[in-house]
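Shown next as structure tokens: one chain only, the form predicted alone.
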Amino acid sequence: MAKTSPPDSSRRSERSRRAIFDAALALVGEVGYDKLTIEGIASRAGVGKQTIYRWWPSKAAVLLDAFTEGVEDYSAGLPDTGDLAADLKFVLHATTDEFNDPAFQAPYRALAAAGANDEELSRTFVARLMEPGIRVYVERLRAAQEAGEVADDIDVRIAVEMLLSPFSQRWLMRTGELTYDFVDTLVDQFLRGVQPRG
């Protein structure tokens, strides 16, 4: 008689986790964050509510894990071709495409809105998603500073926030279209402010 292997609970758990993430990301785009529920996620994923509550305390926690799991790996850093303006524009063009993608917009906007009223969620979101991105910009600007492209007395961390904040503000508050032309102008004006004088 052939031996039968016991079910692999880790594979089953991974399938459930993936189904929950897919369901959360799909539903937040369809119904919005306010109408997103654990019950709805469980139903779409084909799991019980208790399965979700065993791993996450809230819908925000589910959505945060689902969204941040698929984010870009920043380990390679920003490109460094020796042309700081071109490198920043290249990366921010790609970021513009990402931020204009409806599949990205729905969960990001939902988490930003939820984080405004939930300090712990906001801090986790910043630590997992925003800080790694900011760090690679800081590293690229620091390299540019060492190469003489950025003034020595510039605080590169604050400089990065000066570059990225108008981008985020325009997108989050919908103060204007997020376009390549906007990004190019933003980068050019930013660099005029941080380049060495004389």
The other form holds:
Protein chains: 2
Amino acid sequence: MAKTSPPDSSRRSERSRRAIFDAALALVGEVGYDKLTIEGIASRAGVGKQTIYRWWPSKAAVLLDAFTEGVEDYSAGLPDTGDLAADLKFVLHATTDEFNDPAFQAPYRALAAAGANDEELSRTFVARLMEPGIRVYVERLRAAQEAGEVADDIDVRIAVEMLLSPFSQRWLMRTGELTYDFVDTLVDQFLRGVQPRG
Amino acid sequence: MAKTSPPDSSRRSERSRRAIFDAALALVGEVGYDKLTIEGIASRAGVGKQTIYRWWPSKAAVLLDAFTEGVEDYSAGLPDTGDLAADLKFVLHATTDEFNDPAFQAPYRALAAAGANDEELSRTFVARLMEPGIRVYVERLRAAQEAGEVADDIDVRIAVEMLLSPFSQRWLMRTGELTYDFVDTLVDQFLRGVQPRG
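Having seen the form predicted alone, the form predicted in complex with another copy of the chain:
Below is the whole assembly, all chains and molecules, this chain first.
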């Protein structure tokens, strides 16, 4: 979403970029999305407003880049040790730790809340942040399907939603605690539903 | 949450109460939760501010009562025809229609978004609006467990979250369409996971 990426050769640009991301994430957690401004981010980051506008067209664009850089790198996909249960529990335990971290919570919540009311922001948020996360699970399950660990007639996309949505919902709506025990039961019941019937 | 319920004998009070609920739901959809005020509700409803304050301590209290009155009555529980798949699809088709209705969407979204940032509001929202809905599914599944349609070792609460959270998340985050086809696949995969193994 950046209009022009800062030149990699410039360490000063990279420092500014990092400062802008840190400022944006901290501020949105403090004041909420509606009250977040480019001016506020610039002032907190110690850069000029024009520095931000040179790289990003809007506060949403800054935030989405800040998040994309902050969250796990999905490009490698999920681990595939051949043990689907162990792989899913391993990754979801790490995600549990991340979602229970207060430094992660505030900005992510602010963006999710703003997205509930703002359809365009929501679609960008989902496309940039949620879909890549969903996709690596879909790919891991397709591999398991090919290995015969998941039944052929399972709708893998909906199966992934049945695994991940209870987790997201507990966190976003605070309908329950995110614990390793919860994750383990979730994964076990999920596998019970997708495994081939013996 | 009402401090004093309007006397049932008074038709005028009942009319005011209804007007206040309608005004609160319409306004929160238009301006969002943060900008909703008791003054605004009173003016839209054509009543005095004091009428509202006599019955409710806050705008959150008005809204929650308005929603509680508006949503389905859960006291009767889910249908139990003895066919769990049919019962779940019947109810979730009705819920699909409801959640796709624009008149329902705006106020519910505004409240959900406000709750993502406001922990106390969120807890009340969940306790008053979401938990009663979750509970009737838990009860229906326990009945199915007793009838031998659901395996004894299933964690029923987590199973219900695996059924309902994908639905809620698609709606709230707009990660996918809510259609009867989606609901039917969701219910089928859900049942596959909870049924006793042959």
